[in-house]
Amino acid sequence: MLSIQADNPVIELKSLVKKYGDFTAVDYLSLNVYPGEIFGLLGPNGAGKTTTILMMLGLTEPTSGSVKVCGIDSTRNPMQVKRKVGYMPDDVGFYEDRSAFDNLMYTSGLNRIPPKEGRERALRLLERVGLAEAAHKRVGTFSRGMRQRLGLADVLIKQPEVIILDEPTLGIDPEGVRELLALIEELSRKEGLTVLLSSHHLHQVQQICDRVGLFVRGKLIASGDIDTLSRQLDGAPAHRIELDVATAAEPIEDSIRGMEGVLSVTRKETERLASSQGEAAPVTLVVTSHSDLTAELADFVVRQGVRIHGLRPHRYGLDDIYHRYFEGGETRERMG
């Protein structure tokens, strides 16, 4: 994952609300994303996602804050920032009765770009997002996962300092969301694009993002890694590890929990069956850590000459992280 420079935010957001009427759609949000890194803004449908992006974009005004964008506040000068930001909404528009090709030329046109260097440019985004052998069709014949492609293309093709992709794999069948996540990913790496995705699908953030923000009812609740995310929840373990070992004369427990960044270690209650040549029964423990300790564990017990008869490590995901602060996030506003 990339490393983070904590100076110079692409995207910057301070305090920013919106209300409509007595509605609350975003919340006192502040954030930041920074050069070269993939964001996931990660919330249910109706969590005040597109309104922020909105907000970004200049398209609509916020109620109060601030929202500047490769350093340029979005509210006064939303025209320098347009040309700066490459911008997907979930369902793109394009000309139905036109090729790929037209309808990528007809965008390099609006950006005033060379005939000559738009042609270039169009031709080169076909293949890079594999639409090469399709350049010249109907974009009305496209599937959704041909006319997304075709979406990151038509963003690309000015040349943004970022892009901002609103629910991109919306619809899309299993292997075109991969194809898509990986061809995200690849632009970020390669060529130094910032990336904010806004999704609801836990697991494909979690695949390609280097960190994600946790937005419920208008509110960001949490925002980091995966492990930071961990830590901040009640201080719950990134890591647990769940580790067969043989019964030693000496319970092996309380030499792991001397182990450093090791958080605890518990025994599983299962049924074993001792082995054909008499060998009692192994036992399993349970260890978490903030960290992944699996190598130094399995190292650290096979020195105590304890064998080990398997070894599960299993990392806390998104799915366990947002739900719980979901569930938290509710009851939190109930008591409020």
The other form holds:
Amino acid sequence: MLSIQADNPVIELKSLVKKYGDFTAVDYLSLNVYPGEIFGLLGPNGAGKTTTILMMLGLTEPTSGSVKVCGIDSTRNPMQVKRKVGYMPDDVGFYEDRSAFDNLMYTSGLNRIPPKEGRERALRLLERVGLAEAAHKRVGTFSRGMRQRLGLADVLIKQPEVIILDEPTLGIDPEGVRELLALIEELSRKEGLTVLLSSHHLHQVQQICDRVGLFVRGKLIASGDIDTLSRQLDGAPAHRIELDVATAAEPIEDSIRGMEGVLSVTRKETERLASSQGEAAPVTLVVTSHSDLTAELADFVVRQGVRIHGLRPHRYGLDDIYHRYFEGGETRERMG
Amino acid sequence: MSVWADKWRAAIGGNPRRKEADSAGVTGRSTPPFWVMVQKEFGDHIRSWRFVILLAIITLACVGSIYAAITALKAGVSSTDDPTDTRFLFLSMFTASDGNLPNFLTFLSFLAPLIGIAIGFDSVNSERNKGTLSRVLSQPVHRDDFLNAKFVAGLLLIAVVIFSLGFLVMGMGLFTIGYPPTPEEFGRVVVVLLMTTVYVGLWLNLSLLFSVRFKQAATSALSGIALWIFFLVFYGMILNLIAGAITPSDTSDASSVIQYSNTMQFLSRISPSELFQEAAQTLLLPDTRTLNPFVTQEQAYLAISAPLSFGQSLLLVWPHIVAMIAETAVCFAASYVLFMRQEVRSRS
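Can you return the structure of this protein in the form predicted together with the partner chain rather than the form predicted on its own?
The next block holds the full complex; its first chain is the one shown before.
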């Protein structure tokens, strides 16, 4: 990690601003992405992720600030940047009545790859993303997951140094997401590609990203790996333990609250799916603390004469970070 | 030497040689992205159902007009004053009609806008809606190349269609009337076909402009068709209204009458279809000596009743051609500016 940071950044944003009239989409954003890492840009919809990406490619001009990709100014020399960067837009579109192979050949033609070489690369990439047998089918017949994989092949055909994926996992089923992410990770690790992916699916980002940046209302509020993030978040409790106890007598909560180091105890609402077991269902308590209290807690509860059905220690994850920052008006907008 | 060649190539193509291409021993000689796009657009047009339907309509119109022309020619209406006059008999293939069906020229001026609109109306907005626009523009291509490629491919297709139809009519005419064209007649027909291409190109650009401006393909198609119908039906009516309003009360005042007539002519020539028809008629009917409605009695009387030479006819319609090209350029400039200013976002 440290050795990576020592290199020159591949993507370098300096106090980038983009305004649409009165609305500020990107607000003094500074960000560095280093060679070979997978960087996750995490934020709710409308946070300015796509706008930032468009500015990196020179497709939109920033109001002020500078964007450099591979040391090239994207605003001044978009052509050179676009030669080195592969971009997959969210909800990537293809020419529906052409085959997957034709679509790739078109992209390779636009990148001035000689037809013979383009053909080889297209076939190799289709093989790689698992679309070899569908190569000559019309893209119109493809499923969402297949399209995303074709999108990845489309990005890779120009043999880029950096790939930028905008919401690559949107709308794919869990298995498809897993495959796609595995593919992205493999590419990055094996070929040393720098990957920047934007998402609002924190779990997916968590799985493969080296570092993430939290992006809310045009501002980068925190960035780094998960540990750094939880440290950056002021006053966030570091540990959380979920405890399933037999039908909770009220006092147990209070007595846990009395333990040393415990910050809070809350009763977790039972999940609908699990509630069919009847009245004997255990109650889940969520205990937060500064230090790891798992062993002490178990010991304490048993000594109180309450049976423990389950004990799950949690580290503070992106989940909580996400909730902390995104559960404003933005999430509700997204649902609607 | 080779260094210079590379530098030169890089300068014209703006393409630094690709590392992998060099290592694989492949030279960097490949089609520029612009022509790749043109090829793809052209292919898309030809494969589309829309094109097949258009072609069917136009071919029908062609065959119908030829039939009408031939029956008219057989009945001997080629030249009104002298039935034995066979000068420019071949050209009357394009202008004669037996009255049942419109002649080729009328058909063409009627259908040309439709071809232009049909080819251009969804060229930009459908790419935007399908999400292919952002993908293509994130490739190393200039942004304006995208629009230029759309235009060039469309125009190329139109030229192919118009010329093949024109030559089809000529060929069938040769078969049926058995009277070969003189080089002059051939030249006139080719110029008319070129003009038709420019005219359709104007409508193509107009619909391209709508397709940049409107996000929905249906809206842009409708606005194109609305404009077409406006010039076809309503423009004449509006002109009549205006004519009624500004008719000089004193018909003996020559200068005011001339001014009135000039104004009306100018107004009617704003319509591209009027421009096209006037120009095409002048070229196909060489007896047209002037487009000015005012010919003094002396001029009319003393003029030798002879057709204009090709060069003179061309000179007469040159302003029309320039005006059409100018209108096309204005439309293209408008869509260019609009397109370059637009945000490229996927499906929005």
